[in-house]
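A single chain, nothing else alongside it, follows as structure tokens in the form predicted on its own.
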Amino acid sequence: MQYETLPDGGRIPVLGLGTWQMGGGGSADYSRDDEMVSIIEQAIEMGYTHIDTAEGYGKTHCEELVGSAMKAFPRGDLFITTKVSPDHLYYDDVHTAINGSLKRLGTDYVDLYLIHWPNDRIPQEETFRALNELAADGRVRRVGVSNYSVAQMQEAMELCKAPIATNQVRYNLLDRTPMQNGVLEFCRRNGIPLTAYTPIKGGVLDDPTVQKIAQNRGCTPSQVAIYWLIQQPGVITIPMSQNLKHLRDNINALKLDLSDEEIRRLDAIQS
């Protein structure tokens, strides 16, 4: 695995695992339940050690799912991150939604607690109030944020007692948001690893370009998406997939190395 260096000098890789859809989207799917928790074992043995999940997945039982799958490996290998709803921003909530998140996932800790999305209605100093009193305890490793503009990272730089982690944004070939509203320029200047979500998605391996890179290399279009994201300093992604070959594909993407003009290619391909 290779890794992106976090603010306070820890590591995260440069892959993991989305979770979202397994449990259910908007609300808890019970019925594959061994199968989703069979195919996160088998994903972490095949190398995901980054495990992205959140208490609105399924609502919540995403986390349940996560933390069965969880029980079959050391804790010290693996890095969990989940996220608080918008909803539960207020100062009680924020403690409420760590300990339901906790004990879903079977776990005293989490390496990284994110704010799923911004909400206008609550004052980011009643967040943070919460989550630095989180981090000074132990129960979060890491604070960090997701679908932040640059003014509310500003914000949330001044009111987090630790460094922001992350900024987990949707970003992919075809949707180059971030670069475009200055948020992946604003966490590179900080040293703030951009998380992208969504990688694959959105057209992207109907791509021509994607296509015909990965027809000439002999790999799959999503490994091709893959490394055109992580080869950028201080970018990592989270590729969700359901399915086993695809996970192997999609890690399998760590072993690609595209030509500067393969890049420029993929760069050039317009939204």
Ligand SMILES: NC(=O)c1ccc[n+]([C@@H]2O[C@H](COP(=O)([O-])OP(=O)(O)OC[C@H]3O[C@@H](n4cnc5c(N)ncnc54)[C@H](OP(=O)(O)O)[C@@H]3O)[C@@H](O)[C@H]2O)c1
Contents of the next structure:
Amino acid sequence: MQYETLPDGGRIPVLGLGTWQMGGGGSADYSRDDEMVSIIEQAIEMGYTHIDTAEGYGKTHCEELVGSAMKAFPRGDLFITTKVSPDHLYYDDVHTAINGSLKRLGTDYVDLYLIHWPNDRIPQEETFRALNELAADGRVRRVGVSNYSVAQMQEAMELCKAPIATNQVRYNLLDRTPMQNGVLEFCRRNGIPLTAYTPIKGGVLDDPTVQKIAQNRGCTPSQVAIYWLIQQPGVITIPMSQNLKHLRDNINALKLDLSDEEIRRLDAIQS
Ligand SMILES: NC(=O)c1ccc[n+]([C@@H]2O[C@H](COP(=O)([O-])OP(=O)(O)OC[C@H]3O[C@@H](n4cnc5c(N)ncnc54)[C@H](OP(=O)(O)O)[C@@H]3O)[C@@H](O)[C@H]2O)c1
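Show the form predicted together with the ligand, please, the one above being the form predicted on its own.
Time for the whole complex; same chain goes first.
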């Protein structure tokens, strides 16, 4: 595995396992629990030691599945990220949310705790008062944000006693929003790794340039899409798959070595 350095000097694996839709989407789905737990366990065995989940996934059920899979591995070998939902950002609600997440995950700390989406109706002071306490008592090793603009990040950085560890945003070959709105540049300037979500979905694998490079290299389009992200300084990504072959393909993107010319062609893809 390769790593990016976090602002506190720790490190985060550049490739993590996304889990949205495992155990349901907007509601819980218990119908494939054994299969989902087995997939997460096999992913960890393959080398996906960084897992990205959220209390909102499957209305909390996803965290239960991740927790079941984690039992088979030493806790210290894993990097677990979860997220507090935007409706739970009042002080007391943050405490209730983390306690629920830790219980479902079967652990007494998470490596990274993210505000899943900003919520303009709840003052960030309120949220960070709680998050600073969680970081101080060790239930949360690091605090980060998700779907934040530059201005929202600046406010968060003023309120958070520890450095903001990441901003998790949608970023892929066909969606360059973090380049256009300044978030990527801001993260780089502040030594904050940007976590790119949805690296694959949304037509990326069908792009003719991606397909051509994959064909020439004898690799898969998903590997090209993932490699394009993680070869960028300060960018990590968290593809989701429930398919063992796809999981293996995706992690093997770490072994790819595209030329500068190939990267330039990918950079030039128009969304
Ligand atoms: N913070 C946020 O607001 C936010 C928002 C969205 C996502 N996320 C996080 O980011 C993770 C990734 O994003 P995502 O799940 O939206 O999208 P994604 O990882 O870009 O795409 C997932 C889809 O791609 C397919 N796939 C994966 N690998 C493949 C491969 N090698 N070949 C062909 N198809 C492949 C999967 O199907 P198979 O299962 O069949 O492989 C699945 O349908 C999420 O799971 C979640 O953890 C965070």
